[in-house]
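For reference, the chain that follows is the form predicted on its own, supplied as structure tokens.
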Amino acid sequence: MPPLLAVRNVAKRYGAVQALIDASLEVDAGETLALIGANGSGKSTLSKVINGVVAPERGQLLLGGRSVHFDSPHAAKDAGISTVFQELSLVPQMTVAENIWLTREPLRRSGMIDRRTERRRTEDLLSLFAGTLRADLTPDTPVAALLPDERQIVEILKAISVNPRLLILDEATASLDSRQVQRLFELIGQWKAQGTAIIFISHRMAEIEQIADRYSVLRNGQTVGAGSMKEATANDLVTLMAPETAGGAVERRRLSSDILATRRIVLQIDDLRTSVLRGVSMQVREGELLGIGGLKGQGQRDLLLAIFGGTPWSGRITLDGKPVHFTHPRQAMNHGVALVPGDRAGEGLLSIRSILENLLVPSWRNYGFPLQMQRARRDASAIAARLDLKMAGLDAPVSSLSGGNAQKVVIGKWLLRNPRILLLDDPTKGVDIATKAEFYRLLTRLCEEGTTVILYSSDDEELIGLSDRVIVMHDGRISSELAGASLTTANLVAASLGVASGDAP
């Protein structure tokens, strides 16, 4: 019996850029493929092939062992193939269910739009996440009024919603918290007992692990190797994936308390409030990288934001031994704060801008006027090599840039501020694991060049292996510091729980 989806040899360029030079995989019914690569290797430009966004220069596509052409995703969707693609497609102006039901409204006979079954509908869709969203949240919220969670979650019922044969998750869970990712793999398992197929990309691998059947790597473009999960460790996908990086696994040398002690405070905060924040106090010194962990949504965005002058606060806040009170960003980053937003696509980047622009919006200024083009371009080749940034060259378009390199460029144009305090909002998710390699060492050259870091991660791994000290967020404020001895995944998952770590289960 032919698999239910089968690429064979598919190509695909990009201008200079060979996307793809040799993609082939197979998915059964039933099963779940986990589709896995560095940033950069193929992953999202072979899903696009799959889902018809993307036009193949070669190859061939068979589905249930019929050779199919989708010239658009409507014709991939009439063939019972859904996708979650790494970039959201909701309409923020929109309602919930005006957005999973676009273009597919159920009718009356009088032609018009049958609110009443599209809201039942879209109400049985959220059911399946029930317990994981909060209680308002209603097929009439507008998507503007969602968190990224919520709006990832949205993302994944809409492509359910045309009950597909094959389903494309690309990234779907880097948003998601952890009972929202097993709430997923739940649902992904009735979906697998009713015959639906599955690919899955993800780079992390604790769920690959979890929820995949088999594998299929691709590494710059080519697939390098595929077989059953249950025959593979994670270290030898790492190798498949980047064999020069393998084993390259979140390693910093902490700064222990006594040398912390000697480092100058550079930021304080004490009773600091927002409409999310309920009082929070902290110091961080000079050169320390401070971790912020806990659950999704318990502060750790307005934390940042707050310090940046992104939204209102009160409190005190000092810097350098002044007090400061920043109302917007422009006031923060002419006191040498910088931060990198989580949301690269929505809040980091102009997408319809050269890599240039976006590596140059914040520093325009220092260019003078007449802007002194030259220097500038000088300046940002050498903030993209720095970074190793994968490109056509600075003139391309953003767009055109794999999640990694994107990411670099959201971090790269901070860089070339030098900032003093450089503030991090889960800057590695949906980054590979040669990319966090990478920035992994960027951190701990900058904290050594005397950089202070702060770092939102959803990545427990990542915060316990970079951090000097971690303060876990629950309910708006600090519920926890560990440090030393104390900073172990048991202590950090406990905290973010609200529990007492003695009593974590």
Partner chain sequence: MKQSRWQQATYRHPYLFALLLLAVAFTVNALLQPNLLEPTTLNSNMRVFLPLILVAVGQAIVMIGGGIDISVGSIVSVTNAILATQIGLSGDLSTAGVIMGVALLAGMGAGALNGLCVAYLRLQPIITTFATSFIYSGLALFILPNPGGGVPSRLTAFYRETIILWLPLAFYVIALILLIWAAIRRTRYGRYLYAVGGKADAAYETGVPVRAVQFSTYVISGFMAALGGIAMTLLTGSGNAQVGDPLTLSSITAAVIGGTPLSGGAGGVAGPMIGAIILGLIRNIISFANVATWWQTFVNAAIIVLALATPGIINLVRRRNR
The other form holds:
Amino acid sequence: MPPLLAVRNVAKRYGAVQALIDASLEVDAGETLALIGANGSGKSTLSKVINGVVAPERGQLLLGGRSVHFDSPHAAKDAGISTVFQELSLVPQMTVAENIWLTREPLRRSGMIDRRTERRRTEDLLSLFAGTLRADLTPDTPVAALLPDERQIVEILKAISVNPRLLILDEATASLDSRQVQRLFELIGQWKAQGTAIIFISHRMAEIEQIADRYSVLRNGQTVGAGSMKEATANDLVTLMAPETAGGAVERRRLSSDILATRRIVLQIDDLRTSVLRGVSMQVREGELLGIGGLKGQGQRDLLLAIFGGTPWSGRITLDGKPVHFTHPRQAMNHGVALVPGDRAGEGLLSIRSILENLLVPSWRNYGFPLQMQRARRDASAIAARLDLKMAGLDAPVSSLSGGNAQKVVIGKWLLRNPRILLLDDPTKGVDIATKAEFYRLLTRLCEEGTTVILYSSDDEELIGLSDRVIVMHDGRISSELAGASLTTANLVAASLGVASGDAP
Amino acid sequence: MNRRHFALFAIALMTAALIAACGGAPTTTAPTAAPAPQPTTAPAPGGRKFTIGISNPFISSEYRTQMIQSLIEVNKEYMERGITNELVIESADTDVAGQIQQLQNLINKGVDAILVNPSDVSGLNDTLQEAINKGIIVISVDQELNTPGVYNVGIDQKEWAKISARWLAEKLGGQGNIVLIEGFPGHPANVARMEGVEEVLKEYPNIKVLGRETGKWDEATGQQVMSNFLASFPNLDGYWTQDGMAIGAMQAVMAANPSKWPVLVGEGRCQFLQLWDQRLKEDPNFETIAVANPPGVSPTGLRIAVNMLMGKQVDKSKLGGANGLSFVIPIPIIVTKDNFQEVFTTVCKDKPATYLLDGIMTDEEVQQFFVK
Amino acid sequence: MKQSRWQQATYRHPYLFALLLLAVAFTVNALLQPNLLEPTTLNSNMRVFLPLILVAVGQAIVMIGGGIDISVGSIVSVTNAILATQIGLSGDLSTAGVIMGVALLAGMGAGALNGLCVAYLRLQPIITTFATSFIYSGLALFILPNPGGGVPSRLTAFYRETIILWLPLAFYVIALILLIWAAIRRTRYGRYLYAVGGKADAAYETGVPVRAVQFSTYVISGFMAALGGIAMTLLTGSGNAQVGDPLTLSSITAAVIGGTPLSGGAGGVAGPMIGAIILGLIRNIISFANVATWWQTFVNAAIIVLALATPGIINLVRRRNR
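Structure of the form predicted together with the partner chain, given the form predicted on its own:
Zooming out: every chain and molecule, the one shown earlier first.
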């Protein structure tokens, strides 16, 4: 008997990025398959291929042994495939009941919506999570009034309300609390018993171990392993996801902890809390390159923003021994703290304006009124030379630069202000390897000159190669700190997934 | 919660304060539906005091501003004599439905007479009929309405246009090439005026009309249209135009300054007389004509209304118009070279440039319309 | 995130604030004008408000669906031009009925053009309907270049003077609209309308026919504008190709006062109808409060701005309070 769903040799490319090269999986009725992989391994793309959001370039989908093509999410839904999206598909202005039953409202013979039936069915669905939801959450509560976890549950209920043959849970547990996750797992058990197949995508290794029957591992767009969970340990999976690689493009000599200990503490943070952070404490020393790792959205960005005064926080931040509390980025800038945003095009650069203007945007007020253009031009030229910027001239538009050189302009404009602490928010996302290498050399030189760098990156190799030390964040906290010999890719992946580290050879 | 209620309360209070601040004490005249006796403090000579309402749907024009101001002044005269109460003025930029509401409110306030400057020639008919049925005297000013029972007070638009057209034709010696700049095509006043112009020109077959275009009763448009005409017809002998556009047209001629100026027609506004004066300094032989279109027809209408309310009998033989209910007001001022200096130095002396040459009939003068 | 009781109530009944405002405006008006409650006075007010009420309902439906319709005033003018020229002052009642049907179809046609551009060609609603408004007002001028024409006085008398059981005709029209709206809200179409206006992407993912729903809102708006045009023609009894122009902005104002946000996905039609009545009552209040002539426009605008700003002010105070 053929499996309920088989995906064979699927490939998908987004522009220059090959998201999937050769991905395959099989899932049977009544079983839970864990789809796992590191950041950017292609998990989400694969789930979108299955639920019809994206069309694959190669490969085929077999549903019950028959080849199928979905040209819309709707087509997949009609075939019994229902997805709990990461990006929520609820209409905030409408109520819980209205959202769950949208397009499938129970009708009376007159064509009017049978609101009593709709309400009752919604209550039945809500009762699945009874006890983990607040008591005043009714079918008539507008979704806009729900908390993130409640919205996620409504999303799950909406997906299950169609009685699917295959349910895809894409990071569905990310915003749920532990009781809600347990309830979801009990329900998954029931649905399995009724013959529903489930594809479970999660970063939490503990959950995967608890709920999955089988696993399928993706690495760089390729399926590198599959099997029964009973026959695999967490460490096996981690090794499949992130085998130890040999350095790569990154070459930087780490500062040993002995040398670091002699350096001055530039930034000290105690019990930092924001809406996301739940008590973060750390120290950074002069000339140190501190990496921040972990799964996406665990509070890394918030940490950088809080230091920069871009989000309200409580706790204590000490800069050069003096307590500070920035409430606006301008104050941070005046104290020599600079933040380079990750979204180069959106936040960092005015692409149609000249390189000169872009470099000077944060510093114009240092050049008086009227502007001392000659001095400004001289300073900008010096920075361009220091960055080894390859350009036609300072007056050429930024859009004429290559991606790597444009990225240098983003950093260069902060260097003009001589920052002592440089905060980097995933700076090499979508940057080619040659540019990355050049960028790494720049960071290395800056550290040697005494600048302190705090780097958040979603690229694990980059973190390992560049950082003197890496803190791993999980759920708004620092879950572990890696330095020296323990700073390896496997340990980083394990720490990110919440697997106990240490027994790697 | 408390704070929120406070905010609501504050807003309500502010609204009330706003109305009070701008309107003074609310309703000094008790509004009642029926035209019952008005509350009067002292008996007036003619018995009780009368209340007169104004409905004006268009503001922001000098004509209307001057009209409202002189209405208030003339009514003051009657108030001092104890004949009328304060005017009830409904004046705002609004559409036909809005003017219907204005009229209904006047009816509801129990006015004895309504002066209306209509925004639409027939859209108000039913509402005006209701007022008449309630015994209210309705007078349309400035714009003639062909509604049974509604009196009209205004100048004869056709005759008004004929005066300047005839002057132009004679000045040209009965021959030459001219152009016409008209107001809104289709607007009743414009239609009547252009009929008058055509009647005059029929008598002078050697005058050729080269072009006719609308200046939309707007100074800037008038100037633009005239500039185009001057460029197309360099040997223009003269042009005829009317209210609001004559200043712009003459400015266009001044800017072009052709070797031979066309014979031109002006308008009854102090600003035009200033241009005239300016031109005289360059060309002492310059002459033109300015025929007043007086906003004063409205206060004259007020006088007629008061006299009717006091029980005087209208002499129907003196009335004209389409429905035989029109009081035709003579043109108060025609400025030519003969009286230019006098008008310019006296009437326009202490008036703003926007002032329209005006004339309001006195109470004695309006007696000619009533049976002695 | 927990909602206050006021928020919950306004979510369920978006017209609540408008109703409060109506109570205030009505009380003030009634104090200044004691005979306001008499059937004839009530009738004379409501018959003037009705054209705007009808247009505002259509506007509100477009706004709930996430769009906006700047062409409603011009559609009113076209309707007026058609009726005034085709029925005529001496026309008989059966032709009048046919012509009214034609006018309603014309309104729906105009709405369909708007809907086509916005829903299927994906053009900006505000620009598109602004542009088409010139087509419609040009058409109105073409049909009726000079003010004139009209409808028989029997028809206007019916519109102006019908009072059944002390209540003016307008009340029955409003009641009928509320009834139909209540039914629509209980159909799938009603749900789709709010889903499309609330979050079109989510609605599309769920399988809602987003474009068809957007298209339909403009057709409904065209229909309601034509209905408003018929009411306007019966009120004035005559033709004027520019009669509807001022209704466009008033209809948006009425909808917003009535709790329909420009962002879409919320509101209803009861609020906008109340909003239209409030706008009319404000004019009455100014009239009966004897506001000095030169201040009338200012006071009118100031009260409208205040009415529009009040929910925002309440929110601001609430946030400060937190």
